[in-house]
Structures are given as C-alpha cells and as structure tokens.
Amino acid sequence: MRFDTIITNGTVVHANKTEKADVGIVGEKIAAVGKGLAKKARGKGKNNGDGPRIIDAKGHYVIPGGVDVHVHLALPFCGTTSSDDYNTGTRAAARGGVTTLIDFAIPYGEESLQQAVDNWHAKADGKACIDYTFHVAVTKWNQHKHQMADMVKKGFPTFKQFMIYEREGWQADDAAIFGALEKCRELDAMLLIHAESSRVLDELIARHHNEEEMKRLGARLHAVTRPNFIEAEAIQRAVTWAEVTGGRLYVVHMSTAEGTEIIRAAHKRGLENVFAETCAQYLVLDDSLFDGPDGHLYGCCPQIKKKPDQKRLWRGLRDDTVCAVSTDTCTFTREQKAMWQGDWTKIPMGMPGLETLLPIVYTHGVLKDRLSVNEFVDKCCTAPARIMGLGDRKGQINKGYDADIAIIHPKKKIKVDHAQMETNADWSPYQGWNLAGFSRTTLSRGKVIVDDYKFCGQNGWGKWLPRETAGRM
C-alpha cells in the first residue's frame, strides 16, 4: 500500500493498550497501523521523490487528537464576547493537540433553533483550522421543543438546557428539563444539563450583595455565594429526571465531590443513560485564588472549589464515574475582566483552556500518578467522541479514523507564558507552569498544523461534522 505519511519509531497509545507501531496515512485517514510501515516504504520513490512523508515519532507518545466537547468561541456574554474566535480559539487547541471540537449554538431572543446554528456556522465558516461541531441550546422549551426532531436529523443530537442564567433568556425550569429528557429519549439524543439550583444561589446572592462585603471580601463572594449544595442539589434533580423518563443526562462541567458521588451512585443503580464531565480548570485550581489581587480573572460558573473536591474528581476519572475532561473554554481579556470593578455579579464568567487541556491532565494526572497514559487518552480523546457521536472516526488511532494526531513528549516540559501562545489571552491561570504534553506535531485529517510546536495550519482547513446519535458507550 502506497502511503502519503508514515508516523514511525513512536509509541501509538490506545485508550486500551500501547503498542511500538508505525501509523500510515492516505489522503484524510489512517490506512494502517502496524509495525515497519515506513521500512517497508522506505526506497519506493526514492529516485523520483514521490514517497510517502516520514515523521519521526522516536521517544514520543503518538495519541489521537483531543476532542474538547465544551467550548464557547465568540460567545456574546456578560455584556462583552469572548475574545477567542474561531480563528485564534482553534489554533490554541491544536497547539495544545485538540484537533476536534464542540461549540454551543444558543438562540437569542426570540430566535429559532435553526437561526442559532446558522449564527455558529457563520462564526466558524472560512475561520476554523481544526473540525468542530455544535451542540445546540434550548432556552424557549415550548418554542424550541417543536424544533428538536428537525436538528436531530440535519446532524446535531445534542441538546443543551441552563438551570441559571435568567438573566441572559436562557434558564430551563424542572418541567422544561424533564421535557427536554423525554424529547431526547424519543429521539435517540442526549440532553446536556448546566446543574446550579437558580432560586437559592439567587437568594445567596441577594444576602451577600452589599458595599460592604463586596469591600471587604471582592471576589471571594463568587465562593461564598456557590457552596457545592448549589451544584449537587441540581445534578441530583437531573439525574431524578432522568432516571424517571430514561432520556440520556450529561452533566457539563462536574466540579464537587458531592456531585461526584451522586453520579457515582447513579451508576451503581444501573443507570446506564447518565454522564458526568468535569473540566482542567476543577482539577488542579482552588479557590483560594479569589483572595489574590487578580482573584476575579478566575471567575468562571461553576466556580473553582476546594482540593478535596479536586481528589474526588481525579478518582472519578480512574473509577469512570466521570467520563470526560474538558475546558468550558471563555475566554476573556484582562481589560474584560475588569469590568467587574469590584461586584462579583459582573465577572465575564470563563477562562482560557483549550491550549492546555491534555498537558493539564497528562501533568497532574499522568506523571503525578492519578491517571496511566491509557486513562489519559480514554478522558481527552476517545470517550468524548463516542460519547458524543463522533466514535465512528474521531478519538482513536484506528485504519478507517480521521488521521488527527497528535504527538507528544513523555517528560519535555514547557513553561505557560500567554504572550507566546496562540490564544488571544492576555493571562493564564497556569502562568509560569510548566507543563508536559504539549504537541509537537498535530495532525489534522491528515495535514500536519503544528510542526515543533508551532502553529502551521490554515484558517478554513476544519470542517463541520454531521451526528446521528449521542450518548452511547
């Protein structure tokens, strides 16, 4: 077989083993996956320069490419957008070695289901350098729900409902949820479900929302406010409902361990149509960040919690009661930030993440012990494909997948610094860290878009991706 590009002397890892293998690419796809394939190779066009292009993998991981299933790219919010576009969004993730993600299109207004999804693709047209998808937000249940079936069948089985966010249109009440998850039963798609209980975390804020307090506690009132009875009351809620009418649940953005033990208990029931994410930013920040000078850049919902919570989570990531590690990815400027100007209530909420996903979790998780490199590929790359129907050609280094690779060095370290990456952030909350697991090399469908570890891809390259069905393992 005549190859146009050989992966060789690396070590492929699979979500369920690791192998010494050479990875062949024709055209978009990986063709095979087998020892000596650039050997073999090697003399054929020798003379006439037409072989295949070799890259070395020696003393490298070759993995598939991360897919980042929560992101938000020129997101209209809190009164700004968020300042990474499809242009600078996506070549942060494909430094970072994502080569596959999932946006939200959420109406405004009045707006339909359909107009959301074409004001997304119009974002994401002619601008994205890696492959994405959208999932797409119900805010006007007795609206939107005549309109689910319609986007099921042009592609997009997944659905998004706030249980917050009043204030922007977009919150879902319990009948809208428990509606939502009926839908989603019938229709062979997946409900995903922002978990906050919107009444008493409104209470709380209404108690805390003083001159006073904002004087003397700034930004430590975004904790006070969100105890993690806030999130794990909801997530329970979701789960009841889901459980009742049998719609699959995938709870975004898991950030306590309260929440944590409620999905595991779900699972240990037997209930089989129930996800959990959780997000970089929960394993390894705590919230004692909002006592410094700069706590409000780490304003994001739900807020960052405590290290016990942070264990938790990395033990459900090893026992599979979390599924997935994602980034919720908002970005937003200092200059942004500071629009807040001393009321917690007016953080642009979100940080930048998509440039550090997998070297977060390969860090902390992989060379700290939490996590084998095997589990590591599983959460950022293969069970978020299948989970959310891209298992038939994303997340895996299989004959027949999209050739979207990335490859990375086991130990080599870099230091974050925001002025030398991609996204369009004037801070990191890694800043200074130094992070194995960056790329080296990224493949995209087969087009090589980081070359060592920088940027060399093209703004149009991604494509959008077209779904039947979401939320099978």
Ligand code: URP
Given for the second form:
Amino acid sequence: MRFDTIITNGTVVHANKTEKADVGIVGEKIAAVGKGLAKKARGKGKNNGDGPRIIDAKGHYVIPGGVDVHVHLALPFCGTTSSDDYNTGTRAAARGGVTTLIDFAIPYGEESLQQAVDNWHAKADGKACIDYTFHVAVTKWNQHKHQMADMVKKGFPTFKQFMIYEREGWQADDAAIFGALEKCRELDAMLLIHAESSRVLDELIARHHNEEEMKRLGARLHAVTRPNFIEAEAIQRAVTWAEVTGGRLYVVHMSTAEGTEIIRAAHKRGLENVFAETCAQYLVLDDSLFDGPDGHLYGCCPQIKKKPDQKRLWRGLRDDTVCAVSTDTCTFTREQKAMWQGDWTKIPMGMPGLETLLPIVYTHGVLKDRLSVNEFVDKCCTAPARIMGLGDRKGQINKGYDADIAIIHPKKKIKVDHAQMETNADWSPYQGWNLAGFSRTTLSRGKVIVDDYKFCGQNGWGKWLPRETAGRM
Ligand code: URP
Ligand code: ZN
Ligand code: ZN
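Next block, the form predicted in complex with N-(aminocarbonyl)-beta-alanine, ref. the form predicted alone:
And the full complex, kicking off with our chain again.
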C-alpha cells in the first residue's frame, strides 16, 4: 500500500492498550497501524523523492487528537463577546493537540434553532482550522420543542439546556427539562444540562449583594454564593428526570464531589443514560484564587471549588463516573473581565482552556499517577468522541478513522506564557506553570497543522461534522 504520510518510531496510545507501531495515512484517513510501515515504504521508494512524508515520533507518544466537546467561541455573553473566535480558538486548540471541538449554537431572543445553527455556521465557516460541530441550545421550550426533530435530521443529535442564566434569556425550568429528556428519548438524541439550582442561587446572591460585603470580599463572593449544594441539588434533580423519562442526560462541567457521588449512585442503580463530564480547571484550580488581586479573572460558572472536589473528580475519572474532560472554553481578556468593577455578578464568566486541555490532564493526571496514559486518551479523546456520536471517525488511531493525531513528548515541559500562545487572551489561569503534553506535531485529517510546537495550519480547513445519534454506549 502507498501511504501519503507515515508516523514512525512512536508509541501509539489507545484507550485500551499501548503499542510500538507506525501509523500509515492515505489522504485524510488512517490506512494502517502496524510495525515497520516506514521501513517497507523506504524500501519501495528508494528515497527518490516520491515516497511518503515521514514524521519521526521517536521518544514520543502518538495519540488521537483531543476531542473537546464543550467550547464557546465568539459567544455573546455577560454583556460582551468571548474573545476567542473560530480563528484564534481553533488555532489554540490545534496547538494544544485538540483536533475536534463542539460549540453550542444558542438562539437569542425569539430565534429558532435553525437560526441559531445558521449563526454558528457563519462564525465557523472559512475560519475553523480543525473540525467542529454544535450542540443546539433549547432556550424557548414551547417553540423549540417542535424544532428538535428537524435538528436531529440535519445532523445535530445533542441539545443543551441551562438551569440558570435567566438574564440571558437562556433559562429552562423543570417542565422544559423533563419535556426535553422525553423528546431526546423519542429522537435517539441526548440532552446536555448546566446544573445549578437557580432560585436558591438567586436568593444567596441577593443576600450578599451589598456594598460592604463586595468591598470586603470581592470575587470571593462568587464562591460564597455557590456552595456545593447549588450544583448537587440540580444534578440530583436532572438525574431524577432522566431516570423517570429514560432520556439520555449529559451533565456538563461537573465541579463538585457531591455531584460525582450522585452520578456514581445513578450508575450503581443501573442508569446507563446518565453521563457527566468535568473540565480541566475543576481538576487543578481551587477557590483560594478568588482571594488574590486577580481573583475575578477566574470567575466561571460553576465556579472553581475546593481541593477535596478535585480529588473526587480525579477518582471519578478513574472509576468511570466522569466520562470525559472538556474545557468550557469561554475566553475573556483582562479588559473584558474588568467590567466587573468590584461586583462579582458582573464578571464575564469563563476562561481560556483549549490550548492547555491535554497538557493539564497529562501533567496533573498521568505524571501524578492519577490516570494511566490510556485513561488520559480515553477521557480526552476516545470517550468524548464516542458519547457525542463521532465514535466512527474521531478519537481513535485505527484503520478507517480520520487521521487526527497529536504527537506529545512524555516528559518535556513547556512553561505556560499567554504571550506565546495562540489563544486571544492576555492572561492564562496557568501562567508560569510547567506542563508536559503540548503537541509537538498535530495532524488534522492527514494535514500537519502544528509542527515543532508551532501552528502551521490553515483557516477554513476545518469541516462541520454531521452526527446521527449521541449517548449510545
Ligand atoms: O463560565 C462559563 N462556564 N461560561 C460559559 C457558559 C457556561 O455556563 O457554560
Ligand atoms: Zn454552563
Ligand atoms: Zn459552557
């Protein structure tokens, strides 16, 4: 067989095994994984220049490109628009070894689901450097429930509801969530839920929203007003609706030990229709950051929690309670974050993350013995692709799969410096951290888009990915 590209001398890491093997690529697809492919090709080509491109991965892991299923690019939110768009956001992803992302198409005002999807296509078309698709947010249940079947037919089998964000016009109540889960069961689709207990949260915010406390506690009030039960109660409620409807539920950005226990208990009861992800920031950052002078930069919803929560989430990844690690990338610059002016309820909520997802999970997971390298690949690449309905083409290094690959050094560390990064942020939650797991070489459908740690891809290369179903195991 003639290959266009061969990755040789590397250690290929799968979710369930590790092997010394070459990876042969023809066009956009992986055509073979096996020993000696480069040797055979060299024999045939006699180095006359028309042989395959050889990528030497000696001393490196060859892993499937990361699949980040929770991303917000160019999102109008909190009175501004998130600063990473499909240009900088997907470049950042590529540099971090992420080759597929899923954003959220959110209708504004009276927009239909189709209008939301059209708006998000317009943001991505001609700009994205990696492949992408969207979850579709159901924000006006009474209108949107009639439009969900059409969305599934058009390749969007994942929907999103938010229990909070009334001010944004995105909030879904219990009846809407219950109805959406029923609908998802009927349509072979899945519902993603932002689970926080809205009314009690509003009450706690109102109690602390005064000049004296804001002056004294600043960004710490973000944590004070969101005790862990705010997330736990909401997750419990969503799980109950999933249990009684049979609809597939995916809890996004789970941040608490209590939430993890609820998901664990659901799995123990035999509920196979309940999934939960966490995000890199909940695994490594804690709420002591709110006490620093830049505390407001770390504002995101749900907020970063405490060390025992991190510990339980890591364990949840190990025992499969937590099925994936994503980023919830929603980048805001320092200038945008400064809009808070001392009032934590005005912080543009979210952080950059795409460029550091794999390095954070690799360094703090694999190198600290919290995850095996195979579990790392499973949670960042293979499982998210499978759960989101991309399991036949993304997230694996196997024959027939898209040639989306990241080549990472097992030990070499790079100091995080936002000034050297692709993300459009003038700060990083991980500034100065030494991280291994940055991608030396990233391939997207066979094309090298990062070489020697530098982006060399092309705007518009990324394609939209239609999907048929989601949440089937
Ligand atoms: O703070 C966050 N997470 N911003 C994005 C919106 C959301 O809730 O995911
Ligand atoms: Zn959310
Ligand atoms: Zn989000």
